[in-house]
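Have a look below at one chain only, the form predicted on its own, in structure tokens format.
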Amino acid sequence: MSDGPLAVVGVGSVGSMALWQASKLGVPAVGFEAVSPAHPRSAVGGDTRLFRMTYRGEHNLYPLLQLAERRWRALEEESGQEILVRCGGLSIGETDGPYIPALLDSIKRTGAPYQILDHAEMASCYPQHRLSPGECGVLDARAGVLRTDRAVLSAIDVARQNGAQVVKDARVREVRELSDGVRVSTDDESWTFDRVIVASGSGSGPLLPAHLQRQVLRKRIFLTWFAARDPEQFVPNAFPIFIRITGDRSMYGAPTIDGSTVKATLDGRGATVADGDTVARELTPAEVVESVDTAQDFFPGLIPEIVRSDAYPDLYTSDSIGLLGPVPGSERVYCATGFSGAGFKMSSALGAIAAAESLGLGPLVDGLDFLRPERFTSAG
């Protein structure tokens, strides 16, 4: 006997938003979580996450990006919640580097809006961000920051109200497909679905099968907060998300949310940890060194000095874009996992598109080839 039509294995960044979407379909899911929703050690932590139209990259995200912007207000709309904050973005590097020519081509590809901001401009519409002479900037006027604990929480808290249930502090060990269900298992009990989304982060890796396990890994990502000198110089509507790349140094982080810290965190820095739960959440000295150096050299406004840091674990892919489809060989478990460290704004589209297509609705985005776990064969 099934227990249901349908378990999210995961409710965080992307598993919420489907038990959500799930939920807006009818179909009575049930959540696991191995704690409790939004917890602080989970990769929903720290607070904020950036939203932006524009990236660097050759896929086309663009799609994606558009259905996440309307989920996203769609979101707020049920909750009564602001969880998308539209502060704009800036995407910062030297004009003829690597980064804002890249930058260009993939945003012209897409057709996403965009205004450039030479030296002279960013110096007076942006004077927190100190740049060189060779550095312009990128303006992403629909990007913003998303609460990151609100959006999850209130996911599933429509979802609640929608007929979906959360189980928490059960730590799924195992998803097996059987003749007529899916078997879910903890360390005490098991359950029994027609369909299961794994969508757990750090913890999918040993929910997928031994190929794809050896195409992700675990990654340690940190965060670190600053004191604004004058915080009403960071507050949302003064200055914008940014994304900074220079030479070989980097950057990026939100406006204040609590009127006081600024979110700087060095970019690209996730070192693969062993296992999720004992992940280090101290800053080794050589990060804080290089994040105060970095910080002291771009911002004159902070204070450079680490008022705040912490670090997460997140599962990386071995080519850094995630899985989201069925499981190879699989009629019934889809995986939606493995975004790699780059999957929250985009999270409200993924969990829709991870419902939708596990209950056998259909795309909502077409060109999604390059996320299908099908790229990594058996043989890889």
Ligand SMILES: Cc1cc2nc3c(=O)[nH]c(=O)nc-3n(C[C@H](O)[C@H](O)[C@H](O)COP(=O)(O)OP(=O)(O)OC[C@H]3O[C@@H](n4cnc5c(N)ncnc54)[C@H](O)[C@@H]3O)c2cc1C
Given for the second form:
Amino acid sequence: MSDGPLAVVGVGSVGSMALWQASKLGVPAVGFEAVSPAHPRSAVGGDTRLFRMTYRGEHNLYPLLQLAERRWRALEEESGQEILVRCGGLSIGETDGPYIPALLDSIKRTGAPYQILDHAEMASCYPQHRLSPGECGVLDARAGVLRTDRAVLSAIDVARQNGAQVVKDARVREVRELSDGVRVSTDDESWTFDRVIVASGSGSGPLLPAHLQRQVLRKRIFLTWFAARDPEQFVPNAFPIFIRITGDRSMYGAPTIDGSTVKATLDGRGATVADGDTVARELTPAEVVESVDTAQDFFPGLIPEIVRSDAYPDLYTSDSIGLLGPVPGSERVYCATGFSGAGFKMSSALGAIAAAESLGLGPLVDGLDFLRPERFTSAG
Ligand SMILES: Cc1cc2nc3c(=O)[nH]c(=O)nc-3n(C[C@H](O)[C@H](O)[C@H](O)COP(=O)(O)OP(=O)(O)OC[C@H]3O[C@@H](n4cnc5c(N)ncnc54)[C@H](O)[C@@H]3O)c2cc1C
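Cool, the form predicted on its own is there; where's the form predicted together with the ligand?
Time for the whole complex; same chain goes first.
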């Protein structure tokens, strides 16, 4: 006998959104969460994530980001919480490249609105950034900063009001497809559901078939925060999210949320780890030195000393894109995982697509072949 139409394994960034979106389709799903939703050792940790519509080399994400933007707005309306703080976003780099020309090429393919600010305009509008001669900024007015735990907990709250359930402290050990359903097993219990979505982030590997397990790896990503000399300069109205890639240096960050500290973090430092549950939280001396030096050079208004740091896990695919779709060869198991250090901004859309498609409803967005798990099957 079935325990319900749908289970979601992992109630983090994507799983919470799948639970919420399934509940809006009239399907009260059951979420199984190894710890508790939005716990700080998951990819939800660290308070905020960047949301932006403009990306270098990733123009095929644009329809997903458009859907995500609409879903974040819907979640705000349904929960009454501000989740996406719309402070805009700056991409900063050398006008002659390589970053800015490649970014502009991708933006033009999508039709996303943008505004170029030359060196003088950046100095006048955003003096918080100390630019080198030859650098400019590209403003994405639709960008912003997402409040991560608020987003996850709000989605679960709305989903529960619609009949969904969350089982905490339930680490799923096996997802096995049977002839008439899917068995979900923890160490102590088993349930059977008509359909299952695997959305367990860095814990997804063992729940995937062997050929997909070979295509995913867990990474540690650290974050650093600095104190602002004048916090008013770094509030959302004055300081958009930013990503700056200039020469061999890169940093990204967000305005202050707590009124005193500013997230400013080295970009692209994800390091492979064996276990997502035990990532080293301490920064190495080299990470500290490079973070402080870069923040000092980039931001005259930040005190060059790390006041907070931590590290979190995320699951990467071998091509750093993600897995969204039915597990190859399976009728009833769907995976939504492996979003490779970039998934939070899209998680409202990923959850919506996972909920709809796992329930046999049509695709919400066309052109998602680049995310489908089949690409690895055919590659062997
Ligand atoms: C430090 C850092 C900075 C980032 N910055 C950005 C950014 O600025 N913008 C952006 O868009 N993205 C960013 N990302 C990426 C983004 O946060 C992740 O891609 C996204 O949050 C992953 O969501 P998820 O649902 O796959 O995983 P999670 O949110 O980690 O959720 C997985 C959940 O599954 C649970 N779980 C694990 N195993 C099991 C199991 N066996 N049974 C039951 N439950 C299980 C976990 O406890 C967890 O709650 C960043 C990631 C990190 C780590």
